[in-house]
Each structure stands twice: as structure tokens, then as C-alpha cells.
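First comes one chain, alone, set out as C-alpha cells in the form predicted on its own.
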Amino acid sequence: MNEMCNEFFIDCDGIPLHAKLDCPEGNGKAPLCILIHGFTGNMEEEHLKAVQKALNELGIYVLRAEMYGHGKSGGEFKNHTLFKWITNALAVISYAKQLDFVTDLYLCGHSQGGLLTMLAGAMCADDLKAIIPLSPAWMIPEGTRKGTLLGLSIDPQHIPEMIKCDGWELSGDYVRTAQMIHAEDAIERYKGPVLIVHGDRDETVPFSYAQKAAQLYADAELVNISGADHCFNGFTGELAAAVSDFFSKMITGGK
């Protein structure tokens, strides 16, 4: 297998956004899967790389891209919003649809990545043929109106402008702007094929926000990885696992 095609940058407004596209022996036209990773992350967690190899090894393209103040992509950490990936992942999309080799396009991203997921899905729904959340952390936008954040409590009425905790530091504005996105209209919209992969030992995202979106999607199949944490540390093989059971049905028309 050609572990790695191309390792590149795709321009959004502007900002390079950090990209490697992961190819399957024979580079034939085949599905593509866009994969995101969630906060503070990046393309080579081991998480999402279980992902990448067994999608490569059903035949599938991956294209893993790193979203602003992310990885090697392009902005400060700090000033990173979810407006912000909403805008890259449009971009990142609108890429992939260009490229000629590519049969079914589908979108999969971990933790906040996950709400990505659910909100670029349902704007672009005719485009992906499923969509794949990985402990989608899609209690975000909630919890700031309530007045939390990531375990943090804020004022939602009077938010700082700088946000500080053990390890980084975000604007303000990521508050304000997430305020403002209703995960739950993403749900609604989006009526093709949804795979929920948590595990329920998770302390980020607790698996009962799995539950839920499972039950408000169309369609949507959940996959309970027992004793696993927010990243599946010592349960990838079990990700790669239920994924791969996945696509390999979408492939084979099981699905």
C-alpha cells in the first residue's frame, strides 16, 4: 500500500490549511473519506491514523486535514473558532469534490471534529454519502449558552475576552460565536447514513450525547466501544474495527 500520496496545503480565505491525501494500493478511482481532528489534536493522533489504514486497506482514499490553529495549518490556537472550521471544512470539501478519481465522498471527524461532522454534513448533504462522528462533542454550543465550556464555567452573559486553562487559551469569541450554533437543526437535516463510534468510559463527551444523536438521526447506527476513553486509548483496533464494518457495507451496498 502507498501509505502517502501527497502532503499539501488547501487555501481557505487565505489560510493554508495542512492536508495529506492517504492512498489505497492501485490509486484507481474509489471513495474518498475527508477525516478531522477534534481540539487541540492533529492528523497523526493515533486515533484517527487506526482510521486512515483501515480505510486504506478496504480501497478507500483518506483525506486527513488539519483545521485552523491546528497541526501545521495556518492561525494562533487561541483565535480558533467553530465558525472558523465550519469555513474550512466547506473549503476542504469543496476540494475533494474537484478531484477526479473520486467516486463516493464521505466525512468523518473525532470530538469537536465529530460536531464539525454533523454540522458541515447537514450543509452539505447532497455531497456525502455518510457521515461518520467520532465522540462528537456536540454538547459545545449547549454548554456555552449554559455557562461551561470543556469543564470550565463561564459567564454565558458576560463572556471574557481571553479564556484560559491548563494548556491553552482560547478568545472569547470562540464562546460567542459557538453560542450561536444549534447542533441539534444539523441533526435534523442530515437524513442519510450516520455512524456514531463512543466509547462509555469517555469523561470529555459523555456517551449519553452519543445516545441521543443516534436516536434524533434518520439513520444512524451507534457502536459502543466498551472501556474505551475520548481518544480510544488501547481500543483502536476496535475504532478501526467498527468503522471499517461500516464502510465495508456502504461498499458492498449492505448499508
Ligand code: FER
Contents of the next structure:
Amino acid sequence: MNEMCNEFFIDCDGIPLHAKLDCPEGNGKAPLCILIHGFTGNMEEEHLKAVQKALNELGIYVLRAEMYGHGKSGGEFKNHTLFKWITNALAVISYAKQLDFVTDLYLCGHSQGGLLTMLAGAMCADDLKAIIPLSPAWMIPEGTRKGTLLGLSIDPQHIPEMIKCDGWELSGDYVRTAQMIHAEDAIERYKGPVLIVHGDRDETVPFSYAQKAAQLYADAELVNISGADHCFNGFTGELAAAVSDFFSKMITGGK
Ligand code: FER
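Could I see the form predicted in complex with this ligand next, after the form predicted on its own?
Next comes the full complex, and the chain you just saw is listed first.
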């Protein structure tokens, strides 16, 4: 094992972002994939660990990072916004870029982290060999403009101070900032390779969004995990295989 591989925090403007670097066998130079969870998620979720292990087995470093208000990172959940997550992702990308053992850099994220992958991908296209949004929740910005948020109804013109749901509450600033994001612009801006993996039984993000994104991207592949839900429960092997196949092609230069 590489002694660099461990658990640590990446500073983002004073907010500690909890990170774990999992290494492949050997200490050599190799690609690295950043891996980010979704809304209310964390780096220990089964579907993320399945992707991490599959990539490590292919000889790829995996840097899992938790965003503002999630997992063991700083900040409170109720104060997180996509703007803060974008700043966090930029900090993690900057950190990963300067690691001397990294050859190519990739960015992968699930759901809200998949939307983040699409946004940060567009911002850092020069630094990323490919992006891998998993069940990307790219309807969030459009939903907040129409007044829907995870099944809740809100007045898009008069956003409440707090939004309360079973088990969580969220500042209205989440909605205010999400309304300013246009995922379609990010899709148009990113010309590199994209792998989207999505289950057609996703109850949170409709599969049709994956199909639409795959059409809009200049160079996208969509893998449907038939029967899988939002978090690929019971299908983590299929998810990992889809990601592995894509990376195998990327590494051997087939792509
Ligand atoms: C929403 C739909 C999906 C939403 C968040 C998500 C906050 C994200 C889900 C996830 O990351 O798993 O309306 O609003």
C-alpha cells in the first residue's frame, strides 16, 4: 500500500473537507478519480465503495471527498448549497492536481454529486480526462425555478427562510442559489468524454434525465442499469462493472 493513502482533510476557505485516498497495488504513477456522494450522503455508501474498489482494482487511485455539511466535513447540513459544493469541488480538484503521483484526473459523483460533477467538469475541463455522473440530479436547478424540491412544493418567487422535511431542514439559500444554476450550459460547455450510469427504476431522478443529458453532451455514453433504483441497491456489481468498462477503455487509449 502507498503510504500516502489515508484519511485526511482538505481545506476549503477554512472548511475542512473530509477525504480518503484509496490506492491501487504498488506505489506508481497512475490516474486518480475523485468520487463524491449525493444530498444527505457520505463517502461510505455501498454504491460509492463499490465504484472505489473496482477502480482500485484497475490500478486507479480514488479520492473520496465529503462536501460541505455532509459526512465528517465542516459546515452544517442546513447551510449547504450547490454554490458551496462547487467551491468545495474546485478545492478538491486543485488538491488532486498537485499530487505528483497522479497522471490523469477524473471526476465522478452520485446524484447531487453527479450534478456537481457536470458543473465542475465544465469549469475544469482542461484538468479532467473524463467525467462520470452517476444518476445525476440535474433537474434540481430547473425544479427549484418551478417550485419543486424533493417532492416538496415551494413558491419559487418567495422562498422561505427554512425548508423542512422528514429528517432534515435546509436554508432557503439552497433554493436561491440552485435557481441560478443552469445545468444545460455546463453540458454544452464540456466537450470531453462522459459516462452516465443510471438505473431505469430510479425513484428520485427520472431515468429520462440521463437520456436527455446523454443526447445533449458532445461525447457521452449512457449505461442503463436495468431495474436499479437511485442508489443502485442490489445492483452495485453492475454499477461497478459499467464504470470499470469505461475506465478500461480510457486507460488502454481506446477512447
Ligand atoms: C431534489 C432531487 C434530488 C433535491 C435533491 C436531490 C434537494 C438529490 C438527491 C441525491 O443527491 O441523492 O429535488 O433537492
